[in-house]
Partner chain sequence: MILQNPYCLINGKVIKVKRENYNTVSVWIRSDIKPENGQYVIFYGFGRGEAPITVASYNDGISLHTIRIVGDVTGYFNRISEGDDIYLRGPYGNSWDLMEFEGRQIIIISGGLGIAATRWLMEEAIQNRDRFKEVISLYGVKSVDDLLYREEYENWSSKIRFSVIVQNPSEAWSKDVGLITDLIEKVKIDKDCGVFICGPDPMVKAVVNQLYNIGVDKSNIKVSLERHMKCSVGTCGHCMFGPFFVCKDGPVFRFSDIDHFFDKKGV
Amino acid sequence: MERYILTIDQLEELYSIIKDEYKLISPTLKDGVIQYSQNIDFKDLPFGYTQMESAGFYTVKTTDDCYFSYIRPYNSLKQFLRPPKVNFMTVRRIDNNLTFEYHLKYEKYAFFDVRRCDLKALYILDKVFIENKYPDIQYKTVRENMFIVGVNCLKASDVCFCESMDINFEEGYGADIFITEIDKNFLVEVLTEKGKNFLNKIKLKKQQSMNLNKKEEVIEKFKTTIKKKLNTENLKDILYSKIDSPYWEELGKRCLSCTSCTQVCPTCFCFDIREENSLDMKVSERYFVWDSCFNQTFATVHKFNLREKISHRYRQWLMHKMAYWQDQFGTFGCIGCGRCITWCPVKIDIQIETQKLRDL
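Atomic structure of the above chain by itself (the form predicted alone):
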């Protein structure tokens, strides 16, 4: 592995080089939240800002601690890999004959400043959409043409519990380059040939191992800022034993079934297929759209709703994240990013509720 130390000016140069070759997605402060956005300038990265988050609460404040002072954006990469609405087929009626047009659209994306929880989310989505008998061609195509610059977090928010969810802080999770900010300079680790090719375009001196200890100090210091913990030992089996607990009814009384948690979750992947027909019945557009297991119609089969009660829908969501997913894909479906906690309007906290169910 090659390592370099970059100044802020060299980091900006690297950013510009990547932007010249890819449609670049990176964090920015927009509409009052830090979010992944497309093709922003380097100066628009939210340097000097950070978030304050708790259950049902979000705000942004200024800070001068460091450059990468902010935490992961409120949205996730699935917005770009699996957009909320995609037209994938058009059917036309021409002289009483039907023609079918299939649309395979993808962008050549580069993601700059992806935190390790979101990289782990990509690793999980790969298991869903690629590593199976019937891979999703559109997702697979986008994924194979991506370039990723990962960044180590410097501080956790009050909703983060990523360390509890099997996040490996030494794993690259598919990133091409990984950056650690050290004393307002940047240790850059090159993980792939694509990453090496970009770094070769900048005149740099290789960094010896002297800064690796400082990198480990940064990671260990970050871990001390993670306040939330979840005991995941034998969690799957324990939750299976609580599947008929009356506590689910208590949760159902609080949950609004608003789908906010599933929309911001970086690993929720439920979708629906919808048809939009022209009034003259000559054109039909078929769309992939985001769906949610909290929607009342999601589990409706032949007009019968298998999860009519909100408590049943919440149970399905939490059990899928913490138990079923392990049976399906060999990993948790939750990465501990805390987005669902922050954006729940009634302040339901998946970490607290999972721990309560465990301790019943």
Contents of the next structure:
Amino acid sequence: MERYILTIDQLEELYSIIKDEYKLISPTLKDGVIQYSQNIDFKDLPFGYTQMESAGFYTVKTTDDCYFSYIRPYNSLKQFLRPPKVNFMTVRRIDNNLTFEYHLKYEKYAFFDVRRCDLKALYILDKVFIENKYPDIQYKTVRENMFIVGVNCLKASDVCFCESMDINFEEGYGADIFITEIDKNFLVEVLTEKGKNFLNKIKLKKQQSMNLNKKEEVIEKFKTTIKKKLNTENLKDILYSKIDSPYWEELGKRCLSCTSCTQVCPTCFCFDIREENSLDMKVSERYFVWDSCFNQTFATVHKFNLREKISHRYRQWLMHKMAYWQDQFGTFGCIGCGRCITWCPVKIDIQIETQKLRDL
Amino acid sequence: MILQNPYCLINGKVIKVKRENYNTVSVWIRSDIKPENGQYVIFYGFGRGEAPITVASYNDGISLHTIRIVGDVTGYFNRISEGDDIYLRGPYGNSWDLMEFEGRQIIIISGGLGIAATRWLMEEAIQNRDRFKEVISLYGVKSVDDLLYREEYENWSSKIRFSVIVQNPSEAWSKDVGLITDLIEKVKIDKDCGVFICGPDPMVKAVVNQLYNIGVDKSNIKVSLERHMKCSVGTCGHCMFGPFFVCKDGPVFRFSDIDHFFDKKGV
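Next up, the form predicted together with its partner chain. The previous block was the form predicted alone.
And the full complex, kicking off with our chain again.
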């Protein structure tokens, strides 16, 4: 593996080279939140800012420790790989015959600054949309044409618990290059051929061996800032045995079924298929739109809702993330990013609730 | 590699339409789909969307579908007539495996519209009648108005033991009145029989309990489940039932595999 040390100026150069070639998505501070956005100037990366996040609470403040001072943005990559609304098909009626036009619109995306939790989320979504008997063309095409710059976190927020959710800190999870900030310089590890080509375009010196130990130090130091822990040993079997627990009713009383958690969750993939028709009934546009297992009609069969209580829907969500997912795809559906905790209006904390359920 | 778009619809032709009762129609469709026994297809209604419909029978390019008119998409079938074009995709899901129980007693239990998913199975059992010790098919409905496939009863009864039970008493019905479980009580059931069930969840639950108490192993009971299979390719999440995607892991399940989740409300 090739490794380089970049100064902040060289990092900017790399950023602009990537931006020239791809539709670049990177974090920025906008509307009061740090979020992935398109076409952001290097100077508008949220360097020197950090989020304070806890259950139902979010604010951004300044800090001067380092450049990558913030944690993962509030939105995730699924926003771009599987946008909230996608027009996948147009149906036209001419006389009594239908014609179908299938759309495959995709961008050549690069993501700058993707944290390990979100990279793991992509790896999980790949299992849903690509490693399937019927791969999703749209997702697969975007995925195969994207460029990813991974970044090691320096500090966890109060909602982060990635370490508990099987995140491997040695693993690149499909990133093309991986950046670790060390003493205000940047160790760049090249993981793919695509990544190598980009690095070749700027003048760089190969790094000395001492920095590798420094990288381990940075990661170990990061791990000490993770306060949340979830015991996941035997979690699936334990949760399966708790499916009848009266505690779900308690959760159902608190949960508003607002779908906030499923929207910010980087692995929630459920969608609905909707039709939008022209008034003359000659054209029908068909869309994929994000759906949520918290929506009232989600599990409706013959107009009969199989999950009529909110407790049923919350159970479906938590059980899916923490247990069912393991049977379906061989991993947890949760990556411990804590977004659902931060954005829950009634402060339901999936880590606390899962831990409670296992301890009951 | 050129990927097949899983949402591509193909064209079919309506060969015949038959009104079964006040809310259900049967349609025979000629198309290029090649279904297996127990699978389903997705029908598309222009401007309305899609609905999963089981294949009730199939022969030489013509498939039979029996549809209850409930929603926007199925409402489309209220107005369909012979010669119409129809658009569909599939087939999806796994299939019944009758031959797993070769040489043994076969019991097919259908409730209401569930008979649409067991009709082809019954036909297969009749065709291969001599490969099974006995074939019993029991069918239960709420009221006499709900009965489907009435013109077939005589034929089926002459080849296998086929009985119908109606829950609500009616002057128009002179045979058995009661629940499907009452009908099962009248039958001598082998402990090693193979059972195939399709019907509403509460019926399935009652029948499985009854058979289990007689000594039938839950792994010898196959159930076809109904959930809202929307995308049918295992990605939209609507048909999820416990850890299963009914669209791709089912619709046919071995009961012993789903036992833990089946009687839990809201799973």
